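The form predicted alone is given below as one chain in structure tokens.
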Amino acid sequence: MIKTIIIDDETHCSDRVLSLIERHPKTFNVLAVIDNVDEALRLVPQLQPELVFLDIKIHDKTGFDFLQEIGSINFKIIFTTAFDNFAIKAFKFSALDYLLKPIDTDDFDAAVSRLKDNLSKQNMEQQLQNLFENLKPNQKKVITIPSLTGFETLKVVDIIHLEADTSYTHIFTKDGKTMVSKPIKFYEDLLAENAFFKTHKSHLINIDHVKKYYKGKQSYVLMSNDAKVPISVRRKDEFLKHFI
């Protein structure tokens, strides 16, 4: 059973949490529910969970205080939070779990099967490097990308171009390439704020990397790692107002 230690300070947000934990009665112990990160700082070195969920906004406090103060991290984090789309794109971007108030009971097992594949794979204290980094306001972001061993991290700018496979897809950077098993759209969404465009229902590339257009029947670009990206024809207005 995984040990479980809850940190929020709201008494009903941490009780829907253990309503949702007694629904798998054979997955985790709860050893504590702690509503205030001075007690949180004293107990978890304590009590040495594998796992916790923490609140986001803790009375005058926050959970990243807790993080940065805890000193080593050796255990699973998964974040509860209100809507708060700026560390939402954060968590998305350093491959954390988040669970958004009120919890979902979905939500809740889709993270729990996560959990359970994960739980010995991940280096928390690298992915927390990645967060605090891409919590910071017109940081370069810094992407996390999952693997069957563990993860690897990405520089946004140094991603070329995306191209769908499936489910999965293929992110191509200078250095070679990388597969993940997410759709396209997820890369989509999560990037769009960052110079890349969609050219084509398989494709995505970063407008920064884009070295030639050459326009035609079936136009495409030349991208800096050399590669053919098409552009579909209902795309090609839009990608070329990039470069009005």
Given for the second form:
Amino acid sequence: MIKTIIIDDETHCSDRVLSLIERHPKTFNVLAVIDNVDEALRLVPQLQPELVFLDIKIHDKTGFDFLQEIGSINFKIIFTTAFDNFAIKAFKFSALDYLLKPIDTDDFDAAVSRLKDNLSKQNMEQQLQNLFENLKPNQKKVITIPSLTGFETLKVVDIIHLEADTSYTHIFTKDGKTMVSKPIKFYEDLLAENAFFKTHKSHLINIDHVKKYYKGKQSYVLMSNDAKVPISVRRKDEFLKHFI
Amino acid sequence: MLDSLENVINTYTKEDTTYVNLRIKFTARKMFLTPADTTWAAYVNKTLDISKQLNYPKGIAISYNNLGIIHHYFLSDPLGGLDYYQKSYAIFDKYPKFNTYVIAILTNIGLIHLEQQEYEKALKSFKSLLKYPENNKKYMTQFYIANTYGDQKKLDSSIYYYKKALVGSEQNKQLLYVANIKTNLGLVQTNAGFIEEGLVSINESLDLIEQHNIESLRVPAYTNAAEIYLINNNIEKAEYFATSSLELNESLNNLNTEKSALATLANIYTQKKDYKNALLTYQKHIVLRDSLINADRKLEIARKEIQFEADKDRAISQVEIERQKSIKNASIIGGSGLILASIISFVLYRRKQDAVSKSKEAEFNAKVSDTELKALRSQMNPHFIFNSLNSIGDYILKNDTQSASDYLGKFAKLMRLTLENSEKKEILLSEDISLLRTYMDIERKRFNYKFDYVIEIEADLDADNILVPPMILQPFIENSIIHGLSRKEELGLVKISFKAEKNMLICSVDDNGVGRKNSISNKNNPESKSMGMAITKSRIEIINKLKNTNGNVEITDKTEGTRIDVSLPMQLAY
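Could the form predicted in complex with its partner chain be given as well, to go with the form predicted alone?
The next block holds the full complex; its first chain is the one shown before.
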């Protein structure tokens, strides 16, 4: 049984989470449902939950306020939010779990199974630290990469290129490469606003790391780590637009 | 003779005023013979530079004038031309001996303003021309003034100046002008309510054209005659002149007259209650009209186009008839734009202008289509939303809160995805399929799992590399479910498949439902299900127009159920 706390200022939202929890008998042990940050700050250290469903807007405070004030965090978090593009981007960058309200049953079930897989893995300090980095406006983004041993943090500007390998993706930086078990499409969407360009079905490059461009029947680019990345015929014109 | 002049210039070694005058002479003689020669601008610019070094006002002013002509007529850049004319005018104006030049320049400036629909400025230029005693073609100036007033719908002033111009041109035995003035006068008189005078004028003009074979006037005269007869309710003659004008214009390709003739013809069709042709003709007119005017008004027309496109397939309801009426009024105004502004018949200029217009037209068409695509897709979303809201309402009525809540979650997810994708023209087939799955999961729930679905993708198709317009199959699936399967007693099945055939992607929806013939909603209300279908068809039409392909929708009524095949151009992402 996972010791669980729900923090949400709207009853119908916490009720919804409760009804979804009921579908997973013997999985959750709900210790408390809390509707304000102050009480949460008082109760959470006392009750020592393993999991917190955390709303983002809680009266005039936010779930982030709660996390920053609580100090040490030794529980898992699943954020729940209605629609906040900015925060969602930050969650994705930091590889944190979140559910969009109104919560879809399948999405909830998927989150539960991810939770079961990861519960024992190291604490969330690093991911949350990355989250706060990413939430700062105009900050250089950092990306959290789940790896076999835990999590790794990469600066987006240091990523040179990515290559798809079936449902895995290799991420190349000047220090070498990392493999993650996410499809390249995930990173394509995530990095779309950050000077990344899909040159080929299985290649995503950081435009800022392009060293040279070779034209020809099969054109390609030379990246700052001297890797050659092909550019598909259909993407060539679009690619060249970035350099005009 | 020309060659010898060229020789003199080539062998001339000193850059003095004589040299400048020789170059000017050479330009004047040869420039109009080879307007397509793009080196003229450079040549004239050099003359200008030498003149400037010599501080030779005549050379500078004539060069500016020539550059004005090059920009105005050869390069179809009237505003660039205007700058040069004005520079030239500023110099010439100081020397009365150059008044003949001033007259030519002011005329050109006036014409540019007229073309740009800057009527006040045009009138100012033209009217100042009447003050010059050197202006021995005052009837020409009066004619331009009359045209300007006509374009401004100041019909009385227009008639006044036409009559003045008529007197002058008759005195000078300028037949061409007489005919031209009468062509325009007839239209203005008719529009001003002088119906009989209008008929007399246009018929006199038509007679002159016949007697003296004035071919250059035939098309505009026919165009005006069509409009005049239309206003006289003589539909037969109106149609005769409108179609003759369009036929003759085919070889001339003057977009301006074509535009007016199309407007008149659209009105004729409206009068004949032939709304389909009226609409088609009016659309052609709109495209032409737009290619002839500036960018600001383009959007307005694009909006109109979309409106029409959206209404095209609807029956001609009262609303449509009202709109047709408003089209008629709008194009009587639009169509009466006077055509014969420049009798100096700048054929060269027009040709160039037409080429430019055509490319603009193509550009515009693409833009219209683009907008339409967005507009049409935006219609899909409300369609979705209300169906789903209905279902949720249903659960609430039945007190099934759990289902209502579950359904709401799914619906919200689908809305998010739909909104995200609605901004995109194309998405990956794999994404589209997952969108369709979400949609069908919702519908399955709504219909109490009365049907199953399968999605088949041909083995060698790479769903991660094929682009499709988002949710193109959705309306068909919706039809299958709602009209075919929901009424079936046993468990139904929707089979969705994707395969390649030649350079096309064939997307099919195949159900084992009750079929179109047995669908109750179909019997009661044949229009009810065509909305989504019509939108999809229009989307495919637009894709065809944009990509120059021949995608289409085919409906097959099987013995049991219905099959839809949508063929789209095969589009690869990478």
